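Single chain ahead, written as structure tokens, the form predicted on its own.
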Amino acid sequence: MRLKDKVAIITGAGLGMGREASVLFAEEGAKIIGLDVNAAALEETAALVKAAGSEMLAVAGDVSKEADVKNAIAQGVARFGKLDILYANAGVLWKDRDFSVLDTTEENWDIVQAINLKGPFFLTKHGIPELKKSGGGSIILIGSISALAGFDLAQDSYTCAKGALISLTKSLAVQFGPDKIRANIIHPGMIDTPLQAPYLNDEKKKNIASGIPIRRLGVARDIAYAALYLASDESTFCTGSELVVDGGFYAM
């Protein structure tokens, strides 16, 4: 019960590392406030949170809209009473859409710099009031090993968006610690989601694999024991840092 009493809205938290980390949150204790565009999705882990012997108050939006992730929090404060945990984990991954400068349209740059980067500007700018009148808290945000390194294939907009929330982490680490508030970032590496499946098969799986240290892909709950760690209270001493869980792909 490391997350006993606590309220967190995750964002994204219909499939992968969001359902992921809403379940293993609710195992240790939480109650969620889940947000997703798909609404289908969102109800099933909804259920599974409630199947994990706590509630989730499950809300269709847009992280991208600012009115939906205020709604979001409004609803949930409402519901819960309060706010402790912030946790932006919607993102998009366009492989096939989002390449380098030179050949990503406008259009696609500016969607996905509105889901993976606007999207944790929205939660944090109307989540850290709330986090405030709780006397403190976490805020996670999900970054990429593509923020820290170059790769062949590129994706311009979405490293650009990684790369920025490190800042951003940052910068709310110094501007709200005073207010026992903390921020961390979290950097996966090749994690198997069905954000990743549409560009994988096992082939491809196996030749990731073999390039990584500890020989294997990553699972979703890889990232959610990481960001259990910053949402609990093991980790008041901890923010603006950045962790890294990808297997040790980026120490070679």
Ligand SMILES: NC(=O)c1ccc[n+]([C@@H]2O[C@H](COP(=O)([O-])OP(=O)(O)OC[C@H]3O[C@@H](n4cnc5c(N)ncnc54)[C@H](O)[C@@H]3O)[C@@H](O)[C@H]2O)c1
Second form
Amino acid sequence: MRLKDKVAIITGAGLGMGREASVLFAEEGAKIIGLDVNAAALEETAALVKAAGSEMLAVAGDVSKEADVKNAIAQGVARFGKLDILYANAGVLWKDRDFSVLDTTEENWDIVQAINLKGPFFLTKHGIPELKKSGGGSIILIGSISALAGFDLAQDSYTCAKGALISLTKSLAVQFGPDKIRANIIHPGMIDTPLQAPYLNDEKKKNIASGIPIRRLGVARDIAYAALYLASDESTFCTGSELVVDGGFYAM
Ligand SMILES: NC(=O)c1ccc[n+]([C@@H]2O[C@H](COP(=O)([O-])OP(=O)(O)OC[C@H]3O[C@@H](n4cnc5c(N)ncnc54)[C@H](O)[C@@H]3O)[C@@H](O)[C@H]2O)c1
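Alright, leaving the form predicted on its own aside, put up the form predicted in complex with the ligand.
Below: every chain and molecule of the assembly, starting with the one above.
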């Protein structure tokens, strides 16, 4: 029970890594506030959280809308009485719309920034005052190895949003360390989730795996375990850090 008596808000809790983290955090004793645009998926996650022995408040909403994020936090605090963990997980990777700067439209650039960067801004803006009331807490941001290196298949708005989250992590760590609020960022490598599904088939997965030192794609639980460490009190001296979870890809 590494998260006993903790309350976590997890954005993008409907599918993929957000769902997996919701279930793992629940198994470890946390109450969950789940925020996702996909209300049906969120309800399924809520049922899994219940089966894991905890409860989730499922709030349908869009992280790029400040009112939705503010509302989820307010509802969550009203329900569970406090907030300890902000997990800014929701993000989109649109390989059919987000390209090199040469080819991306301003509109597509802005939507990706709004979800991937403004979402974490709203979550921290409205969540940090609640963490202060709790006497401290943990902020977990999700970056990407695509923020750490260039790739020939460019998704420049995605890459820039994830890169900016590294700077935000460090700024939050320095500003709020004295309040016992920590901020860390996880950089996943290629993780087999619904986000990647439209772009993968078995053959592509095999090819990608052969180029990863650990010789497999990641699964959502690989990231959930990293997030669990950062959410728990085991990491109380860890802030402003970047945790790469990519099977060794970035080490090459
Ligand atoms: N899967 C990967 O290979 C990979 C690699 C690096 C980083 N990431 C990042 O990890 C995070 C989670 O990715 P995933 O693979 O689990 O994605 P996913 O698509 O499988 O799940 C994302 C969830 O976020 C929700 N969501 C999307 N837009 C939203 C919005 N505007 N407001 C609220 N919820 C929204 C979706 O409905 C979905 O439930 C993302 O930030 C992603 O960029 C993923």
